[in-house]
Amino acid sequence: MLTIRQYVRAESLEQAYELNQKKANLILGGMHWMKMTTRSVDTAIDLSGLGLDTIVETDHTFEIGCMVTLRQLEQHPALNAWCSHAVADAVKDIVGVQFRNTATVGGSIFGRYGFSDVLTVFLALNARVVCHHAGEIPLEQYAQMPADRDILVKLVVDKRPMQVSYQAMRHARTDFPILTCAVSCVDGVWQASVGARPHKAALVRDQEGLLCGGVDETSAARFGDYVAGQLNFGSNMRGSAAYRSQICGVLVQRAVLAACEVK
């Protein structure tokens, strides 16, 4: 059961900075998974009143507040447009609507979650967490860092023209997936953001130049099973690792097939 003494609704990320620091107080993001743990929690800090609940679109960026519900990634036009609808695609399955409602970017994020479709399409998009702190760090970098006392502001992704494509295996609609997959293609250099293996999402670059030469269903079998072959897959209730490792390389060939359709 989670148990909160004292509730503040912080006026500036420097005061929600430093009652952060103290262990036993805690940032508010959705809510969802924090309330199924057992933990007191002395001080719970809100976020909300700081205006970091939008989607702001640059000529060259956009910065996604870490407030910004994954109804709002679902459901903004610029943003999807232009990743072709990669980020609406990794989102539209979390839970349902009500649930997506008030699950949070910076909630996602921060968790560094196994089973995070955000995680994963994110690192695709190769975007940049800020945090009040630290500053600004590739994502692909904080993903593998140990959670700390920081607070994630924002998430920035560069509008620089790629190809990219999202795919998951799930049971069902709205299930916890088996694996994630988000495959992108910047300036002639693909890569593949893998996740759910259980583990939390990692890049796989194509070293090996698999998809130089053009793709097509043999060189997307190909850098499939490369990618595949770089990472490590482990067994739970939904897969096991041998078959995570199987349709990881049909997943990752898919998307990269579906980038190129798109593009």
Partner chain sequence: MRHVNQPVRKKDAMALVTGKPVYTGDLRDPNALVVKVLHSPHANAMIENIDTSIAMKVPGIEAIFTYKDVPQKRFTMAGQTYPEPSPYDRLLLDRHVRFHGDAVAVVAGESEKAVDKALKLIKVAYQVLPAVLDFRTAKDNPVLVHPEDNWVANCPVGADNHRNLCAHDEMSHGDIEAVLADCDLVLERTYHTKANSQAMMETFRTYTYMDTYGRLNVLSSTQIVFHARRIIAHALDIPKSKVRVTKPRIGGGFGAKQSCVTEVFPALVTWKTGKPAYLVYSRQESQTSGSPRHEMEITVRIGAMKDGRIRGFDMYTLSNTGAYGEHGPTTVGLSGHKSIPLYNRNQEAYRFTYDVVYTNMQAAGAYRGYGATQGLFAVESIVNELAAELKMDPVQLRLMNLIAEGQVPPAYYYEPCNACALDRCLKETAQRMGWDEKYPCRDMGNGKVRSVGVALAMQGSSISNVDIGGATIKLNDDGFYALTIGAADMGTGCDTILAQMAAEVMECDVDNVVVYGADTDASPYDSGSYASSTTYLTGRAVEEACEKLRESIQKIGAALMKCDVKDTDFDGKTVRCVSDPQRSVSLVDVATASMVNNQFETQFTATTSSPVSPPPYMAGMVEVEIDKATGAIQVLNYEATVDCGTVINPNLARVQTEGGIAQGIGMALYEDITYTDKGAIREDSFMQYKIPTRQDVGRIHVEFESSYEPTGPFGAKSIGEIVINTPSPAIAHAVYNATGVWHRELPITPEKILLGEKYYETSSV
The other form holds:
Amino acid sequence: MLTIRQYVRAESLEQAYELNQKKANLILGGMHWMKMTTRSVDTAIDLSGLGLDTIVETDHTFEIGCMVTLRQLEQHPALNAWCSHAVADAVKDIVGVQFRNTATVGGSIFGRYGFSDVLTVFLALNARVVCHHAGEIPLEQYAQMPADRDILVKLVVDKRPMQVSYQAMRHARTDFPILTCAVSCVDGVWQASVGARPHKAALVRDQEGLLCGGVDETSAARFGDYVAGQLNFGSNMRGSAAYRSQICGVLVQRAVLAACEVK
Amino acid sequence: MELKFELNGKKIATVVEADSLLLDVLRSLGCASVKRGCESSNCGLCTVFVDDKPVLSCSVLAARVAGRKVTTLEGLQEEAADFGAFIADQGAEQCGFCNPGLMMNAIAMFRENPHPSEEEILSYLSGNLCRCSGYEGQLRGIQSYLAFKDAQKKGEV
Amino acid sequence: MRHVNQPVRKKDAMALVTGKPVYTGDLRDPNALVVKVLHSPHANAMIENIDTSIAMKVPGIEAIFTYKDVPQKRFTMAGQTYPEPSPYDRLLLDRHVRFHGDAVAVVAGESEKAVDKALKLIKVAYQVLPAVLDFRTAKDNPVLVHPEDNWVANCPVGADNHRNLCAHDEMSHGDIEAVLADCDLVLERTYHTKANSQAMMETFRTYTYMDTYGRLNVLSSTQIVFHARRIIAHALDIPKSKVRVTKPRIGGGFGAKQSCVTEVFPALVTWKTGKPAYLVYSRQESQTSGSPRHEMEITVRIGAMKDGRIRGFDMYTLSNTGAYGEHGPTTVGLSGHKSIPLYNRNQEAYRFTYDVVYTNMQAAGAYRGYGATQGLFAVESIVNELAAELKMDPVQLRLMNLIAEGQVPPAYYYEPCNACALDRCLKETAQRMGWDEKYPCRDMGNGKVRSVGVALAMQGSSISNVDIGGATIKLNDDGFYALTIGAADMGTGCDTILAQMAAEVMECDVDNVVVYGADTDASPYDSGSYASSTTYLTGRAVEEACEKLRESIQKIGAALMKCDVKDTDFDGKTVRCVSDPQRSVSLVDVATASMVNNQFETQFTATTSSPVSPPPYMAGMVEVEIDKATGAIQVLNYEATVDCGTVINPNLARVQTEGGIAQGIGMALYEDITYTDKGAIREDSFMQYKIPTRQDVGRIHVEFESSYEPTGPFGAKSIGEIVINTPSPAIAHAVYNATGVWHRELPITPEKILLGEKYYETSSV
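Since the structure above is the form predicted alone, I would like to see how the form predicted together with its partner chain looks, so please show that one next.
The complete assembly is shown below, putting the previous chain first.
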């Protein structure tokens, strides 16, 4: 069980950062996963009071504060209009509305969870994270870094025109995904982000130009096979490596085709 | 630590531990409608409103609601009876243990989307598990309540 | 009928929908000691040493109990009529722990934090023993789950603890080998179902306190107050007169609460300390130390002729009772006796053999369907497989072989079939589903296939010659009635339907009948709410008690009017003199008179038992959509038609059915139980044990086709259990119709669907 000695609502990022340098302290996200862990926390640091719970649209970017909830992501009209609803599609089956009302983007990304729909979709959106100390880091790089004691302040995505689509395989509708997949195409370059393998999401780019000659069922299937071939898959309670590997190509193909559909 | 917040329209000052969960604090304050059905944020039994948004009180540190507005079914008795009668008319309340969470989230849905489609109902309430009813009777109750409300607005009832 | 067969609102409905404090956890003393159980981290181990001294030093800890502190007489936690068929194989706390999750110690303290801390500080040295973790290897395994000398089987159920056998039996009718040898076609298949959890929303919980008279009061979320009283007295080795058990509203049971999973622990604390105590099991504990369905592996041989006549069944059931034998010897019987009789028409012989084995796995218990669910998955599946082999429509094959009124099925204890509308149920369901158009499947042209599947089911109504229904009806001031019962409303609505029956007999409004129960001090004896007995058996008791009260009301009226009682009638409001209708006396006046210098009884109790257990019948059909490229499966529609005799309350019967079907869909598609090689359950939370959400069950549509059961109240049979039985075989059938692969193990996941036969070749299931 989780025990916490002290709760602090941080008054500044700097204060939160200083507090977070102690190993026994931690930053609170939505608490859904954390409350199930067994650990003794000295100081729980709440970033709720720092205005990090907004999605700010600038001329060129969306800046998504770390305390933005999954429900906010799902319901943000401009963000979802830009990404053809891929973000909403990614989060809509995560447990339920009440869960998504408190689960945070920061918690999801910082945790670098294997099952994360959120990580999967933002990788495909070429997001960057902004850390209080380390500054801006591409999400693709951040996802591979071990958890450190820096604070993930926000996520930034560029509003460049993009074809994008999200697909996931779930059995029970709101369960963890068996496989997640987001594909995107910026300036003619296709990439696929595949997570829940059950390893955390990773990006595969169309380096062989399989989709350069145009997207159709065949080329999308070939890209799907290529992506599946580039990734490693493992087994857990929700599926075997063999099954994941078999459906990976299918999801990628479907995502590519869906991304090309005019919405 | 001292905790001040608004509970069902009343100012509350109480003492909690840093790791007290909102669910337990609310129950200790007499809000017995708030139930615990799991430890993994899956069941929706503990749904309450924080600043009018439905959340799982099993996963909210009580300390986090300082200065905020919390609503439980105890604070929504009229709406609960109004809507609940339609669930009761289907016999869909069954054991009743999941009812408060369902009532809370359904009321949140009605406020957010007064005319939800069937698919929107199923989706919005998917975080509210029920083991008795098979959900069909709940759906019938919700739909007849919405139809009644519409008729009421049009002055037909 | 004015009240029976009416969709009356449940008496407690508004309290429940408005969240009133009516459950165990709402009613307990908030200052009661917090009780928790330390669970074994090993599947099989002897406690070599247990040191609680450091844990006792945690501030706020009141008591810690270990095996050294409890009586050494074995008992069973199964809520069954004494002498229980389940072996006496438990101690409240035992030195020998037999599954991962078994109770090691009981800790009581002032706060949850203190108790949690103390739990961590109890030092236990275990001698870890080899464990039996595959039920196929349990019988005659050198590792004995119950090697102890004081293990007792009270009934001749074929148990032998030196062979890991909890029960064994063989029964037959006719010469099955000869019949099978003479059949055109004999199929043999093996089916496997898992140890599903009831997963009722309210986990196990019990509150205990001492009352004014020095008696142990137990307020518990239980279906069986009277059995619980006996079990608690046995566990503590105290007189039954010292124990009172009551139940408030129950947050679901489905059979889980037909075993005393939590009652004994706080009872021990209160009995020893004199202080109020409260134990609530977490969801994890409910999943790992609960009372789930018996895992079963069932091998069936079916013999048939080319024209479709089914002539014989040979069934062997291997049932896994886990570490303790609760409901082990009885659930297994239903796997054969409530499946084979469905195809009685041309049946010349059957044989049914079973072994129930002990393993070092979670002890099983009672779960809605109680063995019939497992047996029907096997029998309904093999009948579907037979239809495929014979290239016959499975609906037509069934109609040719169905049980019908007037038959005396040997496999159902030679009980005559008095009431059966199964053929109508099947035809109606087929029509609503559009079976002829949809069977077997349709390619939707988008990579998806839609297919249909069918299954039938039966159950019983109470345990014949064993169960007891009891009801007391009392006349009160103003002429309202108080109905006291020992059956347990666990959300099913029995308080209401029994009041409907009382109102029907008393010719009054349902609101004029108040219902109280269940309370071992106040209620008439009733074996409890299980075995689909309450409507059928307790309902009859209500009917009989009310008839007696009517007579008495007429007697009082006659005395007031000074006329012969034979010359009176009673219309619910007024007692009238038949020969002189001007003379009458109101019920209110009768009630008032009954409280002044009265010679006549105004309270009657009726007790009922039944020599038969009339089966309800049911047909279920499912339509699913399967994604050929991923194996994803979605239930689209479920059509079901139930023959539960007269429907007492159409709303409640419908919701029971819809809920049972949803649970059955969970069993078929989502709910798995698997073990680590150390014997720990992986699906120990709702995160891993996936009960269906409202997006997972499709649209369920239920209708009724009633027969009239002459032995039931107003023609009624049961409904509570049968409704869970059809989804598993129907869905397995639909998957076959879409993919050509039979899935004989549950749950059927997308991976199994996509990989098909390959899945079973590569994994050791």
